[in-house]
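One chain follows as structure tokens, the form predicted on its own.
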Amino acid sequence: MSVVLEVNELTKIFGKRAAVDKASFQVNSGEVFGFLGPNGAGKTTAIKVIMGFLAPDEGQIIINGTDVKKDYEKAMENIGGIVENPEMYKELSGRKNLEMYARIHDNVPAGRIDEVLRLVGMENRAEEKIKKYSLGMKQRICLAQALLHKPNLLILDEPTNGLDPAGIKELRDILKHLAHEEGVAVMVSSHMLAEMELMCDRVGIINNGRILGIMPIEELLHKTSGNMCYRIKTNDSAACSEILKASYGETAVRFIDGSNIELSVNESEVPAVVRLLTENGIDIFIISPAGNSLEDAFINITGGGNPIA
């Protein structure tokens, strides 16, 4: 992998507040990099600065080895992206919008429009006017537009907005294909934590404009406490819950329903859990790892339950 995007000590100030505060991270070719943080954390501001929509107050942005401040046009020639809700010509068809955008670039080959339309699943709706599209369809056309000139860096801010579950899976598959098969560096911000777990190779956590951690998804999931979450199915989950709370504490046990609970313990403690329950007359039907969630890890790292955005 090679470094495609390098952000060093990036700072953006609005009034007296630093929306982005000395943020540093890298995005590599062939990976999907997730950008997570609570409302107002600075994700969208950072993306806007990287893409040139806002000027940084401090710091350095290097894209494909080119410093944005020194040669903006060269740095931006191989970047594609979607930020918030980009405007398109509503009275024109999806295809016409793509044709107009293609004229901006001198390296869009013949047939590329059909290629990206197939990639985003819009080949059968391309002749319809944008104003007739659902939000999810507009998102797909915007993604097609971002991919027209074959960028090696793709930056997407909340790309799953307006997509149904099937559309989200399709988008996830597209982005993973672009990264893992075509070597594109993909940076995605999203509030859909489960999707980030399935989509991303690495995740960066930002809060109050500062980067709190950057790590592979697997490492992030172990940041909760070192314990694993286990799902236990028994003949009496209420009694099971009380027995386990007495030994492992209130916070380690979560009641699910009449036959299932979840317990957070170290793997080495599982045999003792089984003995404790059987000795107290609890029949265990299933005990299996439930894993830790990205949401648990996020809350643990940021120190609070702020909503993701």
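Numbering follows the first chain given and starts at 1. Predicted model, so just to flag it, every value in this text is computed and none were measured. Basically, rigid core = biggest C-alpha set you can superpose within 1.5 Å across the two forms. What changes on going to the form predicted together with its partner chain:
Fitting the two forms on the rigid core leaves the C-alpha of L263 displaced by at least 2 angstroms between the two forms.
A55: CA moves less than 2 Å between the two forms after rigid-core fitting. In the core-superposed comparison between the two forms, the C-alpha atom of G249 has shifted by at least 2 angstroms.
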Second form
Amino acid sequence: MSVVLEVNELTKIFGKRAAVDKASFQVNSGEVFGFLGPNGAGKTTAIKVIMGFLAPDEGQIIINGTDVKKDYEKAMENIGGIVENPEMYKELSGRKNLEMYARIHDNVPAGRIDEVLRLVGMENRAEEKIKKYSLGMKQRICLAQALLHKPNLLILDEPTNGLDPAGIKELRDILKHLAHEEGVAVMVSSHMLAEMELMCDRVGIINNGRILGIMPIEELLHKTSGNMCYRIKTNDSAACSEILKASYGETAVRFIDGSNIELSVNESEVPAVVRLLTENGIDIFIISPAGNSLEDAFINITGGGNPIA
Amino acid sequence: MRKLFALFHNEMIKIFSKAVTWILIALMIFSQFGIGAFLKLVEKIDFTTFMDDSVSDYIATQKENLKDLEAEELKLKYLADAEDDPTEKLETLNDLAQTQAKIYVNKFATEHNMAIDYYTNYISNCFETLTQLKSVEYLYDLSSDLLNEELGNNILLKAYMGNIFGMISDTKSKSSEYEKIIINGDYKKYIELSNEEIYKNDSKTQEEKDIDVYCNELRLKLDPSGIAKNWEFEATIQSISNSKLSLLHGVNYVFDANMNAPLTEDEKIQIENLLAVNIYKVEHGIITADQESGGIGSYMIIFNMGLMFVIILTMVLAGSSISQEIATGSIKSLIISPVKRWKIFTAKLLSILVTSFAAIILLYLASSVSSLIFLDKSESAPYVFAVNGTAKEIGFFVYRFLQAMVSYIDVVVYLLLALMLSTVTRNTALSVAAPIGVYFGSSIAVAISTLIKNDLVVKFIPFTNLNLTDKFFPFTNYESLYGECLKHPLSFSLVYVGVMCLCMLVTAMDSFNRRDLT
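Now show the form predicted together with its partner chain, given that the preceding structure was the form predicted on its own.
Below: every chain and molecule of the assembly, starting with the one above.
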């Protein structure tokens, strides 16, 4: 395993707000790295800086040992990716688009286009114009384009957007295959934890432009193992959340509205919670399980709430 | 370099995948043949049958006029009889003599089945001269009694009448000569008489007389029957005369309206060249007396219509090239490619330059073919220019090609304007609409700029320095334009346009290279 992408202290400022704030992380060959964060956390901005859309205000980006600032073309030679929505030249066919992309790269052998088209399952629709494609098809053809020149770093921004469940599974398998069998460094951003859980080897969590933590997916799962999220409906949720925060910590409790809160605890703790609330004069109407464990972990680590605010 | 070429190749594919490219090229070619055919059609329709009356209509009007003239004559006779003051009486008699002369010429024309107002050539001059001569004759007859009796000792009037008496024998023989010229259509005789007049004129120097006679001889040589229909022919001879006079006196009669300014060294060279070109044109039959219209009017109508489509195509391609790719997001696949941004920009610029250049070549071919098919032969005239007073000729097709190349300068200016707006504003609608507005507004701007009296201000208006065809080929147009070339020389325009293009290019490139693509 070698470091393919190295990001050091990367900062990008829009106006007065730091969209990415001193972010540092690495992506290694042979792994799928998940870039996890709620909407507006700075995932796409970070990816756009890495891919050359935006100029960094501070920090360093090294791809395959080459500093992007020093030799842009060499650094970008082995990077492939999709940023935000998949877009191509609508008036041209999928194949023509790929041919154009291949022309700009130095070493795309003949036959490679058919190979990637087969890989993404688009070999029968490649002659159609892009404007006739569905979102899922565009996503596939863009993936084919990203893979065309056999990059050793693949960066995909929310790649499952627009794909049906079968397509998502297919994509997952392709990415895992690329990373684990062919040694490609894959970086995937998403705000959906379930997806990350199935796909990634390592996860970096970002919110408000800051990297909050980087850990193997197992560790993330371990951190949250056993805990469940429960929704509790009471007559006074404000008082309820104060009482529970005192016993279970700030991060375990989430205020929903005047009558509902959410609480992350082990199942065995539930009777104690009921007792505690009853003893404090809180009337409980309903306790029901809500959400999955990974969601809670995510909320715990990122601090939950609305990150844009 | 390989990558730049690959990017360029891709850009060409994109340009020709757009429907608008093909539509505008098709319109451009269609306009060439469509307008050519239309002009041919217009030429075929004989407007004279709708607009002009025939000779007989003129004669009928002439007969009507006669009644009025005769009534006028009666009135003046009565007035003259009633007048006692000799000076006043002489004036009235003068009017009477003129009216009688008009009656005479009117009757003379009707008698020979001609109408005075029908002619626009030398015959018209003859009628006019005849009227003047006759009025002298009549005045002589009317006032011979007056001289002895009533004028008494009024010396001035005596001198005036003496002058008329001195002329009278000459006048009588001359008026009969002019009558013969009118009846026989004898242009040669007309020129002879004209030359005689020139030599008799004491107010002119020998050199001036020589110039006038030289021009008369040119007229006779190139237009033996005197039927010249082509206004440009007479205008050219007039220009030759003015040029020679200017050189003779070292005073600018050609470009300067007030005729007092001494010739500068530059003007002298220009006038020598203009003279050489005009003489070359008439002697080599490039301007002839009998062609319907001279010059290149119709060809330029056709070519300029096509040029409009080429410029619109260029503005649409340049105005959308960067902003549209950013708006649709297709620029992403370029940005994530291992190429520097300046290469992307350069490839885009080159692709539009090449496309519009190809369109200009296509326009040149289409307009040339169209002019061969539809236009009069005079439209295929070569271009004549002069260096150091020696005239030279450029063949029609080479000339048209060079002219198309000069038009390409304007195309490049509008291209860069649209590309700069596209890059800076990233708004396709604005960056296509604004240059198109500027293009169509330029003629208005030029019209307004003529109102500005300060030459220095006019010089720095961009439009003054566009449309350089007239400046590259100054001998095409008439001398007023040629005069403009002295005020706003080509070299200045080229430097101005060059600097303007460079500024737009640098602004566009810098904006594309440095700004974030959010």
